[in-house]
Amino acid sequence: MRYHTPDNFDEASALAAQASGTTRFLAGGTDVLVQLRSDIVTPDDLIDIKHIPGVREITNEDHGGWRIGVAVSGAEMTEHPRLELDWPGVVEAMDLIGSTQVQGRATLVGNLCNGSPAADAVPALAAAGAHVTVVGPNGSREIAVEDVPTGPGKTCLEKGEVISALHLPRRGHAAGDAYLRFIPRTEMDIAVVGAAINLRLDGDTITEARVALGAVAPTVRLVPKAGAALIGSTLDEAALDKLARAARAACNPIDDRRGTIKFRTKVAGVLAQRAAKIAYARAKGDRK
């Protein structure tokens, strides 16, 4: 195994493009190192991007949004004094991943690129309208978060491409987001269903809404019909009922020992309703 420590993302991309065997990028390592030790994968080239300048920084961009470096840990996100005020749903989703020790290493981009349908951070990022900057042999491009995973363990990234940053949009006024998941245990488990809501108000009326579901399809699922069910409402019972129906209709889960298709589909509607109520309250000024 060849271990590389590139000085910038262009160099990291070139190393990956030239590699002929199995290649892995190392940012947090909570997935890669576990796979390596378990003999699930043995990279021919391990490209450590933690030493590239800026990868551990959380910065406010000129337009008011946020840039999150690819090696920023969950613990660093939780401890940031301002990020959680803008995007509490994204931060709380990341905070659900693993133990305290894992939180010190796990990254948003790692959670995204692992390609798990049950990833906690990805529905919250998709609902937020987040995107990533990707550096590759042909230059850079921007990709919406929901378009990155293409199947279990798979992404849309091409050979030689590496994510260089993750971007959250400007929060603005009268807006809120939330993420909830169902797990069999009280902590440190994989989501059976996850639901994320991001919305904006004009007075008491919802004017914008994005809904994303996790663990109910091969990839995270952005559900435009569920968002549309909320727009124009004050989150009354009729809107919540439409939301649940749209969320359930978008589900395409599997039966396994952790949950049946019927159970996952029902829970998706319930969690979407609960997350919507939290996001609505936050948009009204309740930051809990």
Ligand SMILES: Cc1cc2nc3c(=O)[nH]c(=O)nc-3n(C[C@H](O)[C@H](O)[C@H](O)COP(=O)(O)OP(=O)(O)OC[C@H]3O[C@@H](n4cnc5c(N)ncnc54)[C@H](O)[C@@H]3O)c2cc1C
Given for the second form:
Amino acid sequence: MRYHTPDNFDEASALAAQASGTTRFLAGGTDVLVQLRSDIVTPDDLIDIKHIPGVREITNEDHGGWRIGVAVSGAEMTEHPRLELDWPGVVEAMDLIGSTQVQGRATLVGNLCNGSPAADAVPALAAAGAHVTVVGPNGSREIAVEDVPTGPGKTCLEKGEVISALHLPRRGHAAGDAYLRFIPRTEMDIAVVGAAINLRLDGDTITEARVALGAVAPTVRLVPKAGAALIGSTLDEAALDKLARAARAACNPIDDRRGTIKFRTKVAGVLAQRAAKIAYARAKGDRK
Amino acid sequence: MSMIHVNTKVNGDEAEFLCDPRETLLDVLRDQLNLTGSKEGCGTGDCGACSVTLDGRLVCSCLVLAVEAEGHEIGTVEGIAEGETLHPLQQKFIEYAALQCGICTPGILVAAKSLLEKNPDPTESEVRYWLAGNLCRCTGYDKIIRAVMDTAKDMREAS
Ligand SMILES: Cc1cc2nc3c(=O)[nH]c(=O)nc-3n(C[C@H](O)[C@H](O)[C@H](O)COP(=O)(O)OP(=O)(O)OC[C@H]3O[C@@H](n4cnc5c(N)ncnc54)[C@H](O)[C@@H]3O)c2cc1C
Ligand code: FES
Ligand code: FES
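Let's compare: the form predicted alone is above, so bring in the form predicted in complex with this ligand.
Next comes the full complex, and the chain you just saw is listed first.
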């Protein structure tokens, strides 16, 4: 295994483009190291991106959105004084990942690029409308978070492409997001179902809504029909019912001893409803 | 396989070593620097027995490559006592018999110390959540939690 420490993204991309064997980028390493240690993946080239200037920074951009560096850890997001005020759902989703120790290292982009269908931060990012900047051999491009994973452990990134930053849109007024997951324990477990909601209100009426689900399909899924079920409503019973039906209809889960197909599908509807209520309350100004 | 030369600081002292890029920080701490306080329980980030601090941040040393230590500061359980004087947490763990086999203890001490530095007045649930990544198969946790709570109280009163 060759270990590289490029000091800019073009160099990181060039290293990956030239590599002939298995290549991994190293952010927090909480997936890469586990796979290395269990002999699942031993990269021939490991490209540590933490030496690139700016990767640990959380920046409020001119247009009001947030740029999150690719080496920012979960702990750094939780400790940030303002990020959580704008995007409580994204921050709480990231905070659910692993233990205090894992939080000290794990990153959003690592969670995204590891490609787990159960990745906790990804539904929240997709609901938020986040996108990533990708640097590659043919220049750079922007990709919506929901388009990055293409299957378990797979992403749409081409050989030589590396994510250089993650962007959250401007929060704007009367808006809120939330993420909930179901696990059989209270801590330290993998989501059986995850549901994220992001919405905006005009008075009591929902004018924008995005819904994303985790662990119920081969990739995290944005569910436009579930979002549409909420728009124009005041989150009344009829809208909640339509939301749950649309969420369940989007499910195509695996069947295992942690959750049957029937259970995961049912819980997806329930969690979507509960997350919608929290997001709605947050949009109304409730900051708990 | 070419070895990489790493300069780092461990418990305040300069340290240097040669390592294979696949070696973890835990491997090097134990096998080269002879700091065997950090334990390997699982090697995959689940048990917390290998907990250390990296630039003051609590991490699992089994999930950090040794080469990543270059230019950073590591804190291990060996740095908790001051000479012969045990840290208040260590004293309380003995007083409360908050350990049996002791495999989890170094990691729990490092983790608890990092909690008390961040939050000198944690609630019981805060302590339990903070330590959720530190598994103990012997004590049933209750004595550990009480020892940490009581240390926090003593340290608050002393300051
Ligand atoms: C004990 C434990 C508990 C966990 N619990 C959870 C949990 O509850 N929920 C959950 O979702 N996950 C969990 N995880 C998995 C893991 O912590 C997360 O997926 C984490 O967010 C990965 O981030 P990282 O920075 O450590 O990624 P890394 O391991 O550094 O990288 C992961 C992948 O992303 C790629 N990558 C990283 N950065 C880039 C980049 N800039 N551009 C392109 N590709 C990149 C790497 O090549 C690699 O394939 C857990 C892991 C452990 C060890
Ligand atoms: S040995 Fe590192 S967490 Fe178990
Ligand atoms: S004392 Fe044996 S594992 Fe904790």
